[in-house]
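We begin with a single chain expressed as C-alpha cells, specifically the form predicted on its own.
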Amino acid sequence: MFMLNIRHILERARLYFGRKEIVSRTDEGYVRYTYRDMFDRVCRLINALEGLGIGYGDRVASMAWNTHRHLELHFAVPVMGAVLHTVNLRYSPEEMIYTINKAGDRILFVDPDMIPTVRKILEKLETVESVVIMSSKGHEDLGFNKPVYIYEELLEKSSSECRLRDIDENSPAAMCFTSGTTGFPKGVTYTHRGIFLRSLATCLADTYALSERDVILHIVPMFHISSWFMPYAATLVGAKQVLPGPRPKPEIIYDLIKKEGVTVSDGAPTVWIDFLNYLRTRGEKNIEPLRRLIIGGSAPPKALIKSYWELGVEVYHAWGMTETYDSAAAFTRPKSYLEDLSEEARLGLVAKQGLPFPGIEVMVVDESGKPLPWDGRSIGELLIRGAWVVEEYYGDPEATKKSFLNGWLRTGDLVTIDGEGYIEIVDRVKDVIKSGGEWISSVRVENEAMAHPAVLEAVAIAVPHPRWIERPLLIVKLREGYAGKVSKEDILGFLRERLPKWWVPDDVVFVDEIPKTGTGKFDKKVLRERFKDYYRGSGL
C-alpha cells in the first residue's frame, strides 16, 4: 500500500528538484542552499535525533522562527516517527509550560533569541530531557538545568546516510495547540495523511494554485499551525522557498520580495496593513513580481484588498482553523461565471471566506442543530468535516465532547452561505453583539470601520448596557500622522453611512495598540474585560 506521508514529499524534491534554492535569513546572516542540501542535513537531523534517545512516537518540541532549520525539523521529525510540536512563541511564559507538558516533549530546539524566554520556563518542564540551540555557535552563561547542545555542531557530527521510513499515513507527524481564547490552550495532532492532501488540495489551480514556477515567502509562522503547511507544500512541487527568519519588519518583507523575486506570499491581515503602510511611505505604485497575497487567520478589509488590487496584486481569502490544519478549509476565488462582477460585487465576493476546499463537507445548523438554506440570510453556526479536519482534542476528552458531534466539527462561527455555496461568517457566537433583541456583526462593524482612511486597525465588542443589555464599543489604532486629527464623531459619522442605525456603536475609544492573542487574532476576551464597566451609568 502507498503511504501518504511525508517521507514522499522530501524524497521528490531530492528527486526532481534538487537544484532548486531555499533561501533563509537567520540571526547569523542569510543561508543558501539547495532541496539536494537540505535532504543531506534532514538525514543527520535524523540520526542526530536517534543519537539523542529519540524514537517512535516521541515528542519533540520547537521555539523557532521560520529558518531553513525549523524547515529540517519539520521534515526530520516526523520521518522519523516522532511528532513536532510547535511552540507558540506569542504564548505567555504559563501557557507555553502547559502545553509542552501537555505534549509530552522531550527535547526542546530553540532559536537564540528565545533563550532568556527558556531560562524563565525550564525548571518547570517536567518532561524535558535537553535542549538544542538552533545555531551554529555555543553561548556561554546559559544557566539551563539540562544538558544543551548545538544544532550544527549536532549535525557535522552525524553521518548523511539514512533509510527513510515509510511511516503510516495516518501516524502522528505534527501537533499545535489553539489560540487559547477560552482556559488553556487546546492540543491538535496532524497526521501525515491529512498533511499530506492538504498540501496537495492547496496546489490546486483553484484555491492556492502553487506550482514550481513560484517563489514562496513564508510569512505565517512555522511555530503557527507550521506556516499553514506551506512549507510542505512548496517542498512537494519543488518551487523556490524564502524564510524571513525571526521578526520580519515590512523593510525585510519589501527587499525578500524583490531581491529573490517573490511571487507569492501569504499572513494574517495585520502584517499586510503593516506592509501596505510601509509601501506607501516609499512612494511605491507596484510591488513586482509579488502576484498574489493568501490572507486568513481573520476576514481581510476590503480596503485592504482593493488597494493590493491597485499594485497589481490579487488578494485570495483563506479560511480555516486549528481544527482544519488552518486555513485550507474555504478559499475564495470567483467562479468564471462571476468574474465580470462590478468592482464592489468582486470586492464582496472575495472578502467572503469563500467555497470549500475539495475534500471538506459543511452545513450551517441553527440552535437546535436543524439544517438551515443555503439562501445568504440564515444565520446559524458552521459545522465541518472533511480529509483533513481533526476529530478530536490531544487529552481532553471534555473539550472533544463539547466540540465534536456525531463527526461533525462545531466552528463556534456564526455564518451565511449564499445560493452559490460560499460561505460568510458574520461573527464568532461569543463574539455577536445582542442589542436589544437584535444581532449585530462585529465583523461587519470592524470592517467598515477599518474602510475609514485614517483606521489601521479596529475591533468592536459587546458591552453591557443598562437598557439595551448589550452595545457595541468600538476600538480604534489610528494610522500613523492621524493622531489627533480625526475625532470619535469623525469615525461614528463614517459609519452611520454605511451600516444600519442600530448598529453603530455608541463610542469610539482610541488605542496606541490592540492586544492579540497567539495565533495574532484581536484578543476580544480581554478588551471585554477591560471595558466591561464602560456603559455603566448610561442613561436608561
Second form
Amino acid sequence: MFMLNIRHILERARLYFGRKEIVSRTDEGYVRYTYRDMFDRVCRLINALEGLGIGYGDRVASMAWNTHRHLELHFAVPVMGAVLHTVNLRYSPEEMIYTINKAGDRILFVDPDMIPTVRKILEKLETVESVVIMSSKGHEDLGFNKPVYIYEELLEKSSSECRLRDIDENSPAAMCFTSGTTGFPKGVTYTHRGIFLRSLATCLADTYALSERDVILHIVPMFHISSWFMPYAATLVGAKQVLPGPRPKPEIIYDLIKKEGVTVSDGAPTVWIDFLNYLRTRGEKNIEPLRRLIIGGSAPPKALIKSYWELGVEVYHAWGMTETYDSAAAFTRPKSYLEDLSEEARLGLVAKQGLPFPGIEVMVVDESGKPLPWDGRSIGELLIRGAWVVEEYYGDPEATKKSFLNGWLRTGDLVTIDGEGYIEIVDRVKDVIKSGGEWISSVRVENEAMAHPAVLEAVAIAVPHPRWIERPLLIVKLREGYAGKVSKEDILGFLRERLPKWWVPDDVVFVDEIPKTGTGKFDKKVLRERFKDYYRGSGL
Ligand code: AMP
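Structure of the form predicted in complex with adenosine monophosphate (AMP) (previous: the form predicted on its own):
Now the complete complex, all chains and molecules, led by this one.
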C-alpha cells in the first residue's frame, strides 16, 4: 500500500520544486535557500539525530520560532520515524516542564533566545538527555547539566547522504498540547496520514487554494500546532515560503509582504488587528501583493473582515481545535449561489465558522446527545469526527472518556448550523453567560463591541450578580490615542443599537492589556476570577 507520509511531501519538493525559495528571518540575519538545499540539510539532520541515538518512536522537543531550522526539524524528525513535540513558548515554566516530561522528550532543540527559560526548567526535565542550540555559533557557558550541541556544527559534521524510510502512515509524526484553560494541558498526537490529508485539503480550490504560485508567510507560530501544519501544505505544492523568525512585529510583516511578494498568510485575529492599525498609521490603502488571509483560532470581528476587504484582501475564516489539527476543520467561503448577497449579508456569512472540510463530519446535539435540526436556530454542542480529528488524548484515558462520545469529539462549542450547512459558534460551553436563565452569547457581544472604532480588543464575561445570577461585564482595550476620549457610556450606547437590550453589558472596564492563553486566546478564566465580585451588591 502506498503510504501517505511526510517523506513523500519532502521528496516531491526536491524532485519538482528544487529551485523554489525558502526565506527565513533568524536572530543572525536573513537566510535564503532552495528546497534542494533544505533537502540536503534535512538529510544531514537525520544523520545527526541518529548519531545522538534517536530512532523510531522517540520524541524530540523544540522550543523555537518560525525559522528554516525549525522547518528542517519538522521534516527530519517525522521522516526518520520519530515524533516532533513543539513546546508552546507561551506556556508557564510549570506547563513546559509538565508537557516535556509527559511526552518523554529525549532531545530539546532551542532557539538562542529561549536559553534563559531553558536554564530555569532543565533540572526538572526527567527524560531530556541533551540540548541542541539552534544557532551557528557557540554560546558562553550555559550552566546546563546536560550535553549541549550547536545545530550548525551537528549538520556540518553529518553526511548529506541518507536513505529515507517509508514510515507507516498511521505512525505518529508530531505532538502538541492543548491550551490548558482548565488544569494541565492535554497531549494530542498527529499522524503522517492526518498531516498529509489535512495538507492536501487546504490546497483545494474551494478551501484555502494554496498553490505553487503562492508565496506563503507563516505567521501562526510553529510552536502552536506547527503553524497550523501550513508548512507541510506549502512544501507539498512547492510554494515559496517565508518564515518570519522571532516575535514578528507588524513592521517586519509589512516588509516581508512587500519584499518577498507574499500572497497569502494566516494567523489569529489579534495579529491582523495589530497589523491593520500599523497600516492605518502609515496611511496605506493597499497591501499588495497580499491577496488572502486565513484567520482563525478565535472569531474575527466583522469590522476586521470588512477592513481587509477594503484593502483588496479576501478573508478566509477558519475554525479548528488542537484536536482537529487546528484551523482546517471548518472554513467559510460563500457558495457560488450565495455570492450575490448584499455586503452586510456576505459579511455575516464569512463571520460564521463555516462548512466542514471534505474529510470532516459534524453534528449538533442537545444536552442528552440527541441530534438537533440544521435550522440556524437550534443551539447545541458541536460534535466532530474525520480524517484528521484525533481519537484520544495522549496517555490520558480519563480525559479521553470525557471528551469523546461514540467516536465523536465533543468540541465544547455551542453552535447553530443553518440550512446551507454553515456552522456558527454562539459560545464556548463554559463561557456562555446565563442571565436570569437566558443565554447571552459572549462571542456576539464581543464582536459588536470590536466594531466600535475606538475598541481594539473586547471580552465579555459572566460575572455573578445577586439578582440575575450572572450579568455580562465588558473588558476593553482601546486603540492607541483613544484613552480618555471615549467613555463607557459611548460604548454601551453603541451596543444598545446593535444588541437585544438585556444582552448589553451592565458595565465596561478599560484595561491596558487583556490576558491571553498559551494559544493566544483571551483568557476568560483569569478575567472571571479577577472580576468575580464586580457586581456584588448591585441590582437588589
Ligand atoms: P485551541 O485548541 O486552543 O485551538 O482552541 C479551540 C477552540 O478555539 C475552539 O473549540 C473554539 O472555541 C475556538 N475557536 C477556534 N477557531 C475559532 C473561530 N474561527 N471562531 C470562534 N472560535 C474559534
